[in-house]
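Just the one chain here, laid out as structure tokens, in the form predicted alone.
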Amino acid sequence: MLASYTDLLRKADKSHYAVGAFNINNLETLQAVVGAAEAERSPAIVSTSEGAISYAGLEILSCMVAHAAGRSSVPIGFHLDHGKDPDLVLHAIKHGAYTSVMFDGSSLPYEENVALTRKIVKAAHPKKIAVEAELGAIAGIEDFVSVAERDAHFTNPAQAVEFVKATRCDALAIAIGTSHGAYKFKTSSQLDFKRLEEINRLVKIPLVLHGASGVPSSIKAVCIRYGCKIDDARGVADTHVRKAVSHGICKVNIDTDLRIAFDAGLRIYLTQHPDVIDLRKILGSAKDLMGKVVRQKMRLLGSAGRS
């Protein structure tokens, strides 16, 4: 069933858990969420960003994702990801399929992020669709998002309640350490959980963390061993991802695990049946790989058993 995202996260922040965000760019990864929510009994956000839609089309996307979600058994939501084009942003309000958008203008100036925000919730609320907001920017590199290292800034608490006053947005993106992209640090993943309980203590509205995939060291190794080359790649610990849900995160975004581990299914098949070239066969066992990682999130996030 298509759900509401505000409901999704309060029934989430009322129960301490948080709620799985999983990007998709094509069907696999669609039906790999999908089946895991269904499998696990758990709530689910499928998103799709602006890469996502530059690739697949919004159209396309958004009727895969209705008819999976009206099919499904369990609550599922449809969200815009990481909108910094307001006009796309307003496009997709317009268009009606999502259950929310975000508006990411988070590398804006503070005052020009508040009036586009209010903006986009404006024109979101009437037609009851959530807005998700960002204040405080995420480094790294994950589709057409990119902060330099050196730029990002974590999330002051203070002026997050300011934002969220200002603005009437449903849930707010914060910076506590987190990172788009593989490469997320380079030793141990570090996290300002003092940070997490102040803007949690002030704040009355479910935050969100982006830039929380782990890069599993087991979906890592396979990958590597059939020939990807992701080393260095680091992400955020299960620990850590457990207590910023227990200190008040409600959704938790991830990508980056799903890529590697369509990544190393196909390559694990295609190692394995070099005479295979049946497309849904190769495609199979990616999305097979891709909804074990997903089973395993909705575990570590608590919203297995929740739906």
Second form
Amino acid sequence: MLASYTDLLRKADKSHYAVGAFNINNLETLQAVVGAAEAERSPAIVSTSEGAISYAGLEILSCMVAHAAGRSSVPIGFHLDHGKDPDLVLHAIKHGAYTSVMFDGSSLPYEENVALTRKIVKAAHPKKIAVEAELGAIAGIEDFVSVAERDAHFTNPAQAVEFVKATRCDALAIAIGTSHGAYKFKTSSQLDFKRLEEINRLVKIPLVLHGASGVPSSIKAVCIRYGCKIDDARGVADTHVRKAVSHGICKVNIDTDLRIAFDAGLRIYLTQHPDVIDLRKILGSAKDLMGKVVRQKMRLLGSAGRS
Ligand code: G3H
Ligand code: 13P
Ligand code: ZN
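Now show me the form predicted together with 1,3-dihydroxyacetonephosphate; what you just gave was the form predicted alone.
Time for the whole complex; same chain goes first.
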């Protein structure tokens, strides 16, 4: 069933697990996420970014998700991820299919982020749509050489309290050293757990970890064996994701790991079946591997068996 973002996150917060939010761009990814959620008896959030909307269209995506979530035997949220254009976020709210929207004003000056987030919250709440906001720059820990630099870019705990109070957002995406994409760390996974602990102590709404893909070594190895050039890709260690969840993160965003799984599934199938041109078989193989990765994530986040 289609589920409320606030309910999903509140339950996760109370029982110390996290809900995975998985980016989808097409039918196969949606099927992989919902299928995995049902197989694991796990709640899940399906996210579409501005890029997904310009690729596939808001109408098609929202019809597919509303149908798949509505028929699902486990709770599925539908989320607009990284809405940077306030007009698009307002349009998504008005459209009504999303159960939550993210307004990402993290690159704006603080006061502007507050004002626009507040405006989005005022439009969303009467429609019972939750708002995720972002404070701090989601960037790799190695992007900042000094502690002072990190302090200037990562989420400031005291400012986070002020931001939540001023905007009345429902969840907060924080910057503690993760980054988007497949190249998160040059050496090894590192996160600013002290900062997370402090934010979690002070901020009373659910916290969200973006850029949380792990780039699983087994799937990366398959990708590379079949020709993909991602040798230096490195993600957040599973132990660190688990630790972040135990320190109060209750929504974890994953996109890159699905992209890698899709790529691996496609390459294996095409190499092993050069005679097949049936796109359902080709994409079906990619879908199966994405589904396996989503199931692993649900077990990692502790959401498996919660629905
Ligand atoms: O956080 C960003 C997600 O990975 C979505 O990426 O904007 O390329 O769809 P995208
Ligand atoms: P990854 O690139 O680590 O998968 O992060 C995805 C994300 O944060 C989507 O909002
Ligand atoms: Zn993100």
